[in-house]
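What follows is a single chain, given as structure tokens, in the form predicted alone.
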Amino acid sequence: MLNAMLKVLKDKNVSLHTGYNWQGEEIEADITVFALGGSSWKITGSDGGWTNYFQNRGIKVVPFQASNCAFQINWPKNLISRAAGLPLKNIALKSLNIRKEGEVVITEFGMEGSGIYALSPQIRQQLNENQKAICYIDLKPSLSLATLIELLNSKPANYTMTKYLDSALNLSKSQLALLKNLTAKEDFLNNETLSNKIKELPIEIIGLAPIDEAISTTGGISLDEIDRNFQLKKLPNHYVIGEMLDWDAPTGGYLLQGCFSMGYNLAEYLNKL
């Protein structure tokens, strides 16, 4: 894809100057478009080092934070020994009032995966306000609470609850480990309470992964600083697009598409000037 884009630029005789590090000097041009990236890929030069240039010109820049990243959880040691590296499939997660279905992986650090990346804004909001965030996991989204209670009440006397959850609900090893380690023994033996835990198991998140390990970042130039065509209100004929702006994409794929779409729409606008 990159090679295809470079070929288009070459065919149109666009001058490319690579191997340079922009230090914030003014650029002599009729129109300047900035697409300097966020702060999560320092190895590629996307380190957010451009912020001072804009702040010195009175443009509001929101501090960068990790997004689409792993979330830190203080797991019980026994859970880590049993489930670290294992996926949680066919689940749903909820944070604040947002619910998403997907898949995550339990790690020693905490939890990561597409199922929880989409809740980054809600989790980050809670962390910023309370230094912790609560996320609820529905281990069996295909079944209602009433159906679960009915199923657990039907457990044969010669089955242990763990064996029955495995056979009747088809809970995976990681799901069972999570449920058993995060549920009190007396609650595990109460069918109604256990059913509620299966449908809404609370997980306490205590932090974000470092920005360098995140897929993307939120933060950057405030959207209040640009007009509908991405032009900086305080710097006419200067445009800003991509991850430089303070917006949040639910996955890396949406991030790329969003950046491409901004570039396309800005090009359409500038070609009409």
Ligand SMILES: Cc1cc2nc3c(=O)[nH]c(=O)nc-3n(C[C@H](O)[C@H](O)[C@H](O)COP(=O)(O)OP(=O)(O)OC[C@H]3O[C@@H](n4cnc5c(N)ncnc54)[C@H](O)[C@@H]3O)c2cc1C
Contents of the next structure:
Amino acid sequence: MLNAMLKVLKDKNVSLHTGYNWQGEEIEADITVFALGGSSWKITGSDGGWTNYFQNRGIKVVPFQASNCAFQINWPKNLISRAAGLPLKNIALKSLNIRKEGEVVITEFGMEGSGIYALSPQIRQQLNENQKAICYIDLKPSLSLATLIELLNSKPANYTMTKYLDSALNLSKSQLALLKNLTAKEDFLNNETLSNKIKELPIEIIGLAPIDEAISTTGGISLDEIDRNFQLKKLPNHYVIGEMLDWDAPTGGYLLQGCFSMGYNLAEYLNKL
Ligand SMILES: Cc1cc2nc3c(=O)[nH]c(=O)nc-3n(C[C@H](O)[C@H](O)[C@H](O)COP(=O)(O)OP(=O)(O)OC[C@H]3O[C@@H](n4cnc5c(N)ncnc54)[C@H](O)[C@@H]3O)c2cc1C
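Swap state to the form predicted together with the named molecule from the form predicted alone:
So here's everything in the complex, that chain up top.
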């Protein structure tokens, strides 16, 4: 795909100058389009080093924050020894009334994966306000609370609850470890409270992964600073697109699509000038 894109540019006699690090000097041009990326994975060159240039021109740059990243959780040690590196599949996660189905991986640091990346805005908002965020895991999205209670009530007497959860509910090793380590004994032994925990297991998140390890960043040039064609209001004929702008989207294609769409729309607009 990249080769195909490069061929289109070559056929149009576009000059490409790679291997340069732009440090703020003005290049004489009728139109300038900036697409210098956000601030995560600095090794790729997207290091957010452009912020001073814009701030010095009175353009508001919102501080960068990690998005689509791992979230820090103070897991009980027992849980880590049993479940670190294991996936939690077919679950749903909820934070601030946004619910997403997906999967995550339990790690020593906390939790990561598509299921929780999608809740980045809700988790980041709570962390910014309270230094902690709550996320609820539904370990059995396919069953209602009432069905679950009914099912647990019909546990045969010769089954332990753990064995029954494994065989009747098909909970995985990591799901069982999570449930047992985050549920008080009296709650585990009561079918109603246990069912509630299976449907809404609260997890306390205490931080974000470092920006450099995040898939994307929020922050960057404030959307108030551009007009509807991505032109900087304070620097006419200068345009900004992509992750340099302060917006957020879940990974899994939406970030890339957002960037491609901005590029496409701006090109359409500029070609008609
Ligand atoms: C590990 C990882 C996995 C990802 N997976 C997905 C995914 O599955 N789906 C999805 O939608 N998104 C994904 N993303 C996010 C996606 O790659 C970015 O949102 C997107 O690439 C941003 O595009 P952009 O053009 O704005 O910036 P970038 O792609 O970051 O490009 C900016 C370019 O500008 C260059 N640059 C920066 N500063 C300077 C300078 N001063 N001088 C010269 N050059 C400079 C950089 O070297 C870079 O080449 C992932 C990101 C990472 C890091």
